[in-house]
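The chain below stands alone and is given in structure tokens; this is the form predicted alone.
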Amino acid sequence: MFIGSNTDWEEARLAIIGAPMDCTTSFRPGTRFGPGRVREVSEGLEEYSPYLDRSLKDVAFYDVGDISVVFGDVDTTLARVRDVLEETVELGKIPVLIGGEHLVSLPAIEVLADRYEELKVLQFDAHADLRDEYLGQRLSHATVMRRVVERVGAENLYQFGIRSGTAEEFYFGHAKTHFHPDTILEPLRDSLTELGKDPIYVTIDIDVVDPAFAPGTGNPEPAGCTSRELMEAVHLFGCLNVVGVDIVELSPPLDHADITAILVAKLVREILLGIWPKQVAGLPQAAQKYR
């Protein structure tokens, strides 16, 4: 259980959710094992945020365990995440996806985009993930923001820190994403009043980082953003209307010392402490400044 979590599911606005998924991994597996690392090693951190003056405390969160995967089979895989997602958007909880790879973002952005039909996703990643397939494979890790742009439209998605992609990928995003290659602070900042209070979805995938920084995950990309800037984006999350968040793409076996699951929990953290406010009283004073 994540650290700070309350016990009762009724009340909690918030919902830490695992998705253990592992099956279209191309280069190094072993993502399945990230939500539980997480929790784990939450243990270690502190509930206060000394960046936000905030403590877990104070947020009606919930953790809700890891969902049942079925490893090798995607389509049941998706489903069921699809399922948990459905259920817990309509009890009118914001979920907090932890993967496993980054396929499973696609079923949670169907869902919130079902129900939000202005829905914006904002996608910070190393890789452009706009391949039409990869291996022959239409679902896969390496294609599911193409497949967001088919659900969401490529008006509304937003990309910063890419990095990595084919010539195809890279043409494609400048051409018709908000395509932000290799930086995430300027443009996210840039962002904030065209974004407004449109519902958001934010994906992270932690290869955003410099493997300096995170070297726990399947594709390392060198050159990549600092920790701090990372940390430092998502408290901008505050001053949007943050719908649902995912961070994928952690591998526990990859990891040293648990430098990138460490990293990922502390940005859970923050993250649930950032956009708690924005749920139930407004925008953070914090965040005005950015209005």
Given for the second form:
6 protein chains.
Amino acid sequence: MFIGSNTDWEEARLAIIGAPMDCTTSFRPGTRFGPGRVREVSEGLEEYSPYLDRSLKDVAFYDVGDISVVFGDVDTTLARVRDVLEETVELGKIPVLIGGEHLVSLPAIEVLADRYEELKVLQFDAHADLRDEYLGQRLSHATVMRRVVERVGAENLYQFGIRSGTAEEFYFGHAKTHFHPDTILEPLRDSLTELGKDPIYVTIDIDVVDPAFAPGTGNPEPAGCTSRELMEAVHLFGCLNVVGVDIVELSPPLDHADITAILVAKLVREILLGIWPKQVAGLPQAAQKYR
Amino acid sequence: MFIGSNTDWEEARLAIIGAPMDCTTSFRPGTRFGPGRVREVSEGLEEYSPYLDRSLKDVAFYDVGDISVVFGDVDTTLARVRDVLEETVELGKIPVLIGGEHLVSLPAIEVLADRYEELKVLQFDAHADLRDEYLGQRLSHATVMRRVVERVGAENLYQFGIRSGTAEEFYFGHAKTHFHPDTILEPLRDSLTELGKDPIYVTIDIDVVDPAFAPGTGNPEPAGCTSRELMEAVHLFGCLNVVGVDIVELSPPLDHADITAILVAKLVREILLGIWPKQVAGLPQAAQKYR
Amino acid sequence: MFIGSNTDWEEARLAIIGAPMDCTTSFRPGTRFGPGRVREVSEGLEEYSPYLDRSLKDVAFYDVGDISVVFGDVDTTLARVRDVLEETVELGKIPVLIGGEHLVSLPAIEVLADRYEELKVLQFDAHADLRDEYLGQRLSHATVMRRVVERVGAENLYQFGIRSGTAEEFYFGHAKTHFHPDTILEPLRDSLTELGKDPIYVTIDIDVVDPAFAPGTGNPEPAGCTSRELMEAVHLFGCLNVVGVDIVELSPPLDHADITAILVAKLVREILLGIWPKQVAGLPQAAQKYR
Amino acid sequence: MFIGSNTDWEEARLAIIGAPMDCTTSFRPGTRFGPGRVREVSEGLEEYSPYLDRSLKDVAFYDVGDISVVFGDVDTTLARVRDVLEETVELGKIPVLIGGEHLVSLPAIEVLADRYEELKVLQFDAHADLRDEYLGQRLSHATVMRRVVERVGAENLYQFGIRSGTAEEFYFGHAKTHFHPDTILEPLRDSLTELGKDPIYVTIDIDVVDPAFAPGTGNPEPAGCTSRELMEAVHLFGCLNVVGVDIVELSPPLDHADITAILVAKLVREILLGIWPKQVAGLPQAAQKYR
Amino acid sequence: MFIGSNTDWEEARLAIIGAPMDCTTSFRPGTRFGPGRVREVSEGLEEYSPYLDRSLKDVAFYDVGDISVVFGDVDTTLARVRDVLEETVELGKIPVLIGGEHLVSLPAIEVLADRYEELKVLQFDAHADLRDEYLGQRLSHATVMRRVVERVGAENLYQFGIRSGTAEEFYFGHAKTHFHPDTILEPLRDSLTELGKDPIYVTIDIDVVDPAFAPGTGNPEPAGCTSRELMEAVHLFGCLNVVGVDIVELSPPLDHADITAILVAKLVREILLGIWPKQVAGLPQAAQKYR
Amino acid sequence: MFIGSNTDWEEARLAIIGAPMDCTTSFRPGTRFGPGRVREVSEGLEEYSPYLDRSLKDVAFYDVGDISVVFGDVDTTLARVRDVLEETVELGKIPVLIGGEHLVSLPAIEVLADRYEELKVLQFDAHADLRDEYLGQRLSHATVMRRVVERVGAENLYQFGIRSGTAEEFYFGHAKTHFHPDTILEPLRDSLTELGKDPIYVTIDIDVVDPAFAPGTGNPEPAGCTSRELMEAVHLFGCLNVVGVDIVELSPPLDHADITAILVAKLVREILLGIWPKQVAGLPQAAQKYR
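In place of the form predicted alone, the structure of the form predicted in complex with a further copy of the same chain is requested.
Everything in the complex follows now, all chains and molecules, and the chain you saw is the first one.
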């Protein structure tokens, strides 16, 4: 269980959901161990964030556990993710998904796009993931954002930190999406006003961070941002109307001394603390009952 | 390419086929890297076997390479294995399959059972693999021999070295198959006469060997046979009419210093040398042309 | 929780207790992770033992969890072990302790010697552990059996598999204890009649097994017994009146691919199944209620 | 022996002292191997620092070796550290302590506070270490700076780089100590005038550096400073009146390719070169005799 | 084969050559596995560089494979490197050498200095490598740039990022070569005009990068540049008249999760794309035929 | 220093000599770390052998340290080994060489063959090492015993445990040397009478042992003997007139948890104890002075 999780599903307003899907990974599998490892290392974290001066004690979230994956069956697995997300969203809770491979973002975004017509998607990633198909498959970690584009429209996709892809992906990105190669912090800051209070889904592929800071991922891509920059980006989420988040592609078997898993766990903590509604946080009495 | 492979597919009578299927593995994936690693370490082997006093130079075999796997799709992957096997067998060549997970044995055995009515299957394995279903799936590494039983009949399945399973599997085995728990060498020797010249398919799950000798596998089971015992068993294949072989469940990421991969490679060499027809081997002139 | 553990402490007659003590280890610490890792890998085991044709479903045992260790304080930690053992034994339950370093055996044996005047101790170990002091300390993994001798008398200590120690330890052993260097199975068989129905405490230091089969331990000693021999020895416990067991010195950080942890978990399963009273096991109706 | 160590204790004015204490570590032990590994990798360093244009040949320091630790006994171990430090300080030598866990700083600071009434302590650390107790213990790596505060007064503690702790620790820090969360270099530069020529004890917990640069530590905390920033901070020590230094919490078993150990060794070199009195260094003839 | 390599040696204008020399390494060997590992991980790269908006499809290069090394014989090995380089250069092709230890640069630079009288050498390295001899040998990875100085003159050697060496090396560097300690990007930019269109040989020791980004090397040196800075430096090569390049000292056994190997592979891609003559690249029709 | 080493070279009658030669290794280097690692792990051994009931305290041996190796220069390195051996043998001391690659045996055997006309060589090895040349070199770990045959005559070479080689090597062995493939213990026992009191040089390639027991070597060969069998073989050396011993091909980087290094260290201990002249050992007074 993620550190500080509430024990009461009813009262929780944020829901941590593990999605250890690892089906379309063709090289170096391991993301299936992601959610479990994040929970384990979360034990070593403090509940208090000095950055936000807020504690998990004041946030009513519930760690739902893992969605059961059928390893040989992509369609069934995606359907299960969709089911869980639908139920969560219908109950008015904000899902915080921990992957698993990037493909888990697709059903999550579909569910939220069903609910919020004007949904915008923010993607932090080293790779564009805009291919139309990959190794003959249309559903893959390398095509996931193309499928997202088909669902929410390219004009509602904001991509940050992209530094690898085919020429076609880059030309597509530059032409159609809000495409910010290489850097994350400045373009995010510049987008805040435009994003305003629209409903936002955030998907973070941990490989957006440089492999020095996040070696535990399947396709490490040199020359990325620092973990500190991503942390600062996450701290800006409090300015937005975030209705769903995922953080994907952590692969514990490729990690060293858990430094990537700890980074993901800390980002999850900052996300939970950051997107927790201020008015609630400002009312200690109200918050009290969630402790 | 496996050491000593012929360059001519036409003339080859034995075919090495990699089947890096790793789809239904729910814990600790890695068998997808098996065939590749076996080829790499085969470079360090001698072509000559002092046990059989025979060299790969005298054996016309061809390393076909790997069957392309669709990681999220068990059915498609099994169909591909079946296709390649059918073509191989139709051309009169004996397939030597390198896994991959144990489920790859199923299409291979089906293809050979189609061709040889009276096919018998010899299984060397720590686990019975006789469950009817596993985690809700009927096609799994844990159910594969039950599917085989349904195809060839329990009376044609010979199981050696089994030391783990449910009570149901053991009761089923004792009642219906030729079931030899714990040991491999004596019961194999005792079965030779009975097996006679019937067509034989051999499937070797490398976990039949004790984890001390073969740590590189997903479900290591203590108290197994030694690598030397399995080598001796393999040397008996020359007495049988072997029409197909597989060796599965090597998981290189779990191996140490390649000792399991080297063992598998050496077993493959001994299998190639052992099942190569004596009359051909006895005719150096004939063999010469395959060099 | 160890696989198959009952959920009802009251009805349990066997108690698994983790003692992750790792205080006096001067080189290569790690036994503190032993009990936890054994529980984790136990998930991969079957509940059914084909050796004993019995299942954990028929055994009423309860996994108590770990005793909390104070890492800088040997005395307090040993006192806690003693407390938990006393309560367990008073309730008529048989403790099965998982270490931790070998020193945890001392309070366990003291508690059982208090209860059973004629207690005999069986030690399976590569090392004699008979020093009077070690690095100036009288309480250490290297002195533990000397302390045991002081409590139960040298004539009640049976040592098997010893293959390393000082000359003094070997002379002491040969002169005073039932001392069986190097081998375990034959001398155990020869001792069965003599041991009869006396109350027996068994302590297994996993390093009695050869490092090939059990690399995950702090002081691996070459030329030990095989895991199969130790398994056979454990299967003889059913003939004895075992009132307490421990298995110690597993060090997961030194293990490879969990082969030592899996071996320990399997030995624990066989111990639970083996020492479970036959009359109870023979009464399916009675056993039924513990399922 | 640390590279370039003098062979004459009498003439040495700086003393390297290993304190491999690893007693209160409840998770992932390993700091006990810190001093030894630092010495080993120091062999690969040059004696010359291009940053300071000075060589260890001109610095009279002596590597005393390790203080013997009693692993099960915190009090005895701390007393031994205190003894060695007292003797060192009485002889007018500056101690450079290599840990070991952070708790070793306590006796060192106590000894120096006895000698220098107005002692100030500079702490570089990811964690505040200001808890009053931790897991029921008042002496722990998590409480060490609270004990220091009790000895030297909160107003004499300067904390740099702190980025993790409980709310209580952060409120305490902000209210009472010179508390500089997150960054190290700017606040250190700003403090130089204030620190003036007062006697300074510096304690560096290597986890102040980001895990990318220093993975080999027990509690890696993402979003830290770079190794280059810490190196620059160390280069400022030459402006201060440093009377004692420690560098702690290196855990070699968690390191990769020794990069953390090499960083610590290089920091020790720069510290030795940096705090060596200028007037001595300026007198080549005098320095000559120490070569 | 490096990703995107042409199949036609005749038409290629750039030649990748592996030089797995690993002869004078006295500690932690492993660079012999460098070229092989770079090729393997290159499979995971895209052929398209978003930084340069150019693809390997438009670059006519050929991966020659590895030069065969005689491990016990430095002279023979260097002679072989020289032979291959001479043939390559005579055919008008630009060599891109992948090491192997740094000593392989020597024959390459000698060959190019024979051809281009006014050859200038750019060295990116953590170490000066300017010793006159090392452990009694004049040919060593630690002396290689001193030998280069003897061949091309100190005034033609530009050194960037140097942060370790003896005092003698630093004094020699400061006095005689274009010596830029510590940083790489600014001094390279400042040198561009001076370098103009003179023929340039670039040698990159991967340890110029900080160990956080490039742990897989024999002598990691803390406080180096980031991988992003080196990437930017490489992107400036397009402004220069580069006639030969090498990138050396990658040691895969010391790497973690291949992050250093992937960095080297990506740098090789950027080098190939960057130094490919603009006029050719600007003529898609011409380039077309190399696809 | 190996545990229990005397401090007085003059009085020593046995000399441990490290020969970390690792020059002709083309794949997976690492034997250069062999002697150092054996010394380190020897610290964990007891000085007393319960097998021989004798202690290193009673054996006057001296650990000479390592011969300095020139990594790029086979001839110089072999000449150095020869020099050290000559001096050792001239002083009447028995050399116990720790490798390093197998080629170090050659100069040792040459020196002893110069002194003892009728020298016989006992080789324990997985590989015949009888090639005439390997990769174009006549001096290699794969040709070393062929060179030995040229020096002492094939009739004086006894080979045990050989299980890999070319057909030519096996035919040569069977025809000319005392060739015992596969097993070691029985053929050694059978040879004792024939060997009588002739001067014997023993060379042990640790890969004669199965990789399960000795994974830390460059060319592990499955289906070898157990460590216990080699230990028993070593215990027979006391019956022979051993004038020199080596134990080679330990490669610590390929080892796991030091189990191979500990095995080698223990074998060295048993060799020292076993070949120590009985008459001396039988005279405690005489032995006393060597303590």
